[in-house]
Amino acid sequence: MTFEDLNLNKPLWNALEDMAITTPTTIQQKAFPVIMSGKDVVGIAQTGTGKTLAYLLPCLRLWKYNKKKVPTILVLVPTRELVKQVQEEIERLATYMSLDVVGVYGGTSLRTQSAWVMEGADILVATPGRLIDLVMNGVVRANLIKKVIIDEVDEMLNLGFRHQLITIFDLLPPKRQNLMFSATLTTDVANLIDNFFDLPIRVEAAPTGTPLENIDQQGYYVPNFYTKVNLLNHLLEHDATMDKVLLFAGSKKLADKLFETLEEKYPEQLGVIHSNKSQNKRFNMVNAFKAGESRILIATDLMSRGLDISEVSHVVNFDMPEEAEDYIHRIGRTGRAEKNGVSISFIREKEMEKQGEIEQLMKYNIQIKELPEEIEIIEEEIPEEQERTFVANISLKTAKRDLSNSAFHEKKEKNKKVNKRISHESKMRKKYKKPKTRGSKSKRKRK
C-alpha cells in the first residue's frame, strides 16, 4: 500500500512530499481508516514504527477551520521533549494548511503559556499536569475538545500521571474521539481504557515485545563500570560505523558518572539528558545529537521515550532496564525508516535474570559475544555496584566528645543554679540579713 490508496487531500500530499515519505507503515496503514470512521481506537505499536503520523494524518485530514480558534484536538504526551516533538511533525504536516499548533508543559511559565493558546490554537500538545493547569485557570475550553490522542500512555501511567489522566477524562465532554497509542498493553493500561473508552478498535502492528527484524541485538558480558567503560571506548574506537550512539544508564547519578568519565576522551562528542537537566540543556543536546554535531548522547529511560531522532546507528545499553518492556523501547531508537540498527548490551552478572526476562517477552536471543582481549578488566567497583550488608541489633557505645578544640566560655551566673530545697527560716535570713523570730516570750524575759 501507498499514501495514494489512502484519502489524503492535497495539503498532505504536498506535505508529505516535502517530507520525502512515500509509504506508510502498517500501523499507518492500519490505523488510518478506523480513525476516519470516527471511531475509538487503540494503536498497539512499537517506537519507531511511525505512531505520531498513524493518529496525525487521520486527524488532520479530518481537521475543519474554526474561527473562534480554540483548541478542538489534544494530544497528550508525558514528557516536555515529546510535546515539542509532536509539535514540530504536526506543523510539518500542516505546512499547507491554516491550522495553528501550540506545546505547553511544565517547568516553565504558566502566563506565557496561557498567552500562546488565547492567541489562538486549533491543536494542544499538552503534557497532563499543565492541562489542568490551563483548564483551572479558563484558558482551555475542555468541553471544545472533540478529538483526544494519548501518546506513549504506557509510559504515562508509569510517570504516576494515573491521577491528573483521570481528571482530564472528567473534564473533558462525554461525545469526543478517544486515540490511545502505546508501546504495550498492560494491566494498568487496559483498565483505563475499560473505563472512558466506548467500544474502541485494537490496531496492533506487531505483538508486544516483538523486536524490530531489522536491529542486530549484540551482547557483552562484563563485570563492572570501568571495565564496562574499557568496552566502549574500545567499541567507539575500532567501529566507524558507530558515528550516532544513543547510550542508555540505569539512573541520573550513573548518567553524570559516565558522562564525567567519558567526557576528557571526547570533547565536544558527548552529552547527556536526564530530568535533572535544565529544559533549555535538555533542549540543545538533543539538538546537537540530531544535527550530528555530538556523537553520543546519555540518557535514562525517563528520557528514552521523548527522544525521536533519525538515524541512531546504535543503542548502546550500558545498564540492562529494570523493565523488560523498556529494552523495546530502548533499542528502537535505531533502525527506524525502515533502515537498520545496532543494538549492544553489557550484561553484568547480576543482570543476567533480567536478559532472560527481555529475551522470553521477545521470543529472541541476544547474541552474546566475547570480549575483546586488549580489553583490560578492572577488579574496582564503584559503590553503586557493592554489596550492602545490613546488621541488625547490634549497639554501639556512643563515643567520648573531644572538646580539647571546642568553643567554651563560662555559664552565666543565673545558669549556674542548681535546684535545690531551701527552707523558709533560709529565706527569711537571707531577705532580712539577720535572725527572724517571732518575738518569744522566753527570750524577753531574759534580757
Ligand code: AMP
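In this text the structure is predicted, and so the values were computed from the model without any measurement. We call the rigid core the largest set of C-alpha positions that still match within 1.5 Å between the two forms. Residue numbers count along the first chain shown, from 1. Compared with the form predicted together with the named molecule:
- In this overlay on the rigid core, L159 has a C-alpha that sits less than 2 Å away from its partner position between the two forms.
- After superposing the rigid core, the C-alpha of G120 moves by less than 2 Å between the two forms.
- The two forms, fitted on the rigid core, differ between the two forms by 2 Å or more at the CA of R348.
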The other form holds:
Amino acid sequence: MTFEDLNLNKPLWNALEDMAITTPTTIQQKAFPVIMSGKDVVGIAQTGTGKTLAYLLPCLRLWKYNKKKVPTILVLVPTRELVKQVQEEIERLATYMSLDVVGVYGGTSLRTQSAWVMEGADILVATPGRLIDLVMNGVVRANLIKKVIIDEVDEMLNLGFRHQLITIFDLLPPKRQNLMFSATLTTDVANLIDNFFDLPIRVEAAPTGTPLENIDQQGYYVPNFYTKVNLLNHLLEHDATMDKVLLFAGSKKLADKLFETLEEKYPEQLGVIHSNKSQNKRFNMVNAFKAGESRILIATDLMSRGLDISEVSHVVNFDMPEEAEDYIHRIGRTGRAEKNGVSISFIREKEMEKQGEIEQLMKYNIQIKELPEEIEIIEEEIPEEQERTFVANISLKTAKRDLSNSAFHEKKEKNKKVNKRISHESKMRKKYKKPKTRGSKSKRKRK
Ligand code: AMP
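Previous: the form predicted on its own; requested now: the form predicted together with the named molecule:
All chains and molecules follow, beginning with the one already shown.
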C-alpha cells in the first residue's frame, strides 16, 4: 500500500513527497478510513509508529478553509516539547495548504500566546492547562471545536491531567469527533473513554521496530494442561532468572484454572488478571507484580493490552494466542528497553498450525526444545481439551448398533487393536516420553 491508495489530495501528497514519506504505517492505514468516516477513534500506538500522521492526515484531508481563522481542530498533548513537535509536523504537512497552526503551552506568558491565537489559527496544539486558560479568557471559543485529538493520553493521566481533561470535555460542544491516542490502554484511559467517547472504534499499531531481536523465543511441544503445569513448575524451579513471569492463558476460565492449580505452590507470588476480576483486585495484582513482589502474573490477551508492565523477564505462552499478531504483542512485553528477554511457548498438537502462522508473520522460527527428561507426561485432559475423545465415543456407539455379521466381528477385533486409549498412550509415550495419568498422581498426593 502507498499513500496514493489513501483518499488524500494533491497538497497532502506533495507534502508527503517532500518529507520523503512513501508507505503508510499500519496505524496510518487502519486509522485513515475510520477517522474519515467521522467516528470516534481510540488508537493504541506508541511513538515511532507514525501515530501523529495517522490522525493528522485524515484531519487535514477533511479540513475546510475558513476565513475566520478560529481553531476548529484541537490537539492536546502533555508537554511543551510535544506541542512543538506536533506543530512542526502539521506545518510540514500543510506546506501546500493555507492552514495556520498555533502551539500553546504553560509556563510562559499567556498574553503572548493569546496574541498568537488571535492572529488566526485553524489548528490549535495545546497542553491542557494552557488551553483552559485561553478558553477562560475568551481567546479560544471551545464551542467551535469540531475535532479533538488527545495524544499520549496515558502519559497525560500519569502527569495528573485528569481533571483538566474532564474540564475541557465539559467545555467542548457535545457534537464533535474525539480521537485519542495512547501507548497503552490503562484502566484510567479506559474510564475516560467510557465517560466521554461515543462508541469509539479501536485501531492498533503494529508493534514498533523489531522487538524480536533481543528476545530468545523458545517453545516446547506439550500435550495438555497438566503436563504444561509440570513443565512450568520444572522451569520455575530450575531457572532463577525467571523472576518476573507474565503467563498468558487462552481464556478467562483457563486463567482461573491455572491460578487455582498454581496457587498452593506459589502463595503470595502469584496474581491473575482478567476482565471478570474487580478493578481493585487487578490494580493490586498488577502493582505487586510491577514492584517485583509477586513472581508470576497470569493474564489474558485482552487484559494484557492495557498493561504497562516493563522488564518482564519471561513471557510464557501457556496457551498459544488465537491471533498471530497477539503473539507479537505478548512477547513484546519482555526484552524491552534494550534488555534481553525470553519467551517460552507451550504448544499443543492442535496449536502447531498457529505456530506456523506466527512464524510466517515474524519470518522467524520459534526454537523448539526437547521436553526435559524429568517432566511427567500426564494423560488426563481438562474438558477444554477433550473434543477428540468425545468424537471417538460417538463413533464407537454407532459401531455397537451394527448387527453381528461376520464382517463386523472381524472389524471389531481389528478395532480393538486401534483402541483409542492405547494408540493415544503409545503416541504420547513416543512423542513426549513416559505418560502418567493425572488421576493416580493427584490421589496419591491427597492421601
Ligand atoms: P510518531 O510515531 O508519530 O511519533 O512518528 C515518528 C516518526 O516517523 C516521525 O518523525 C514521522 O515523521 C515519521 N513517520 C511517520 N509516518 C511515516 C511513514 N509512513 N514512513 C516513514 N516515516 C514516517
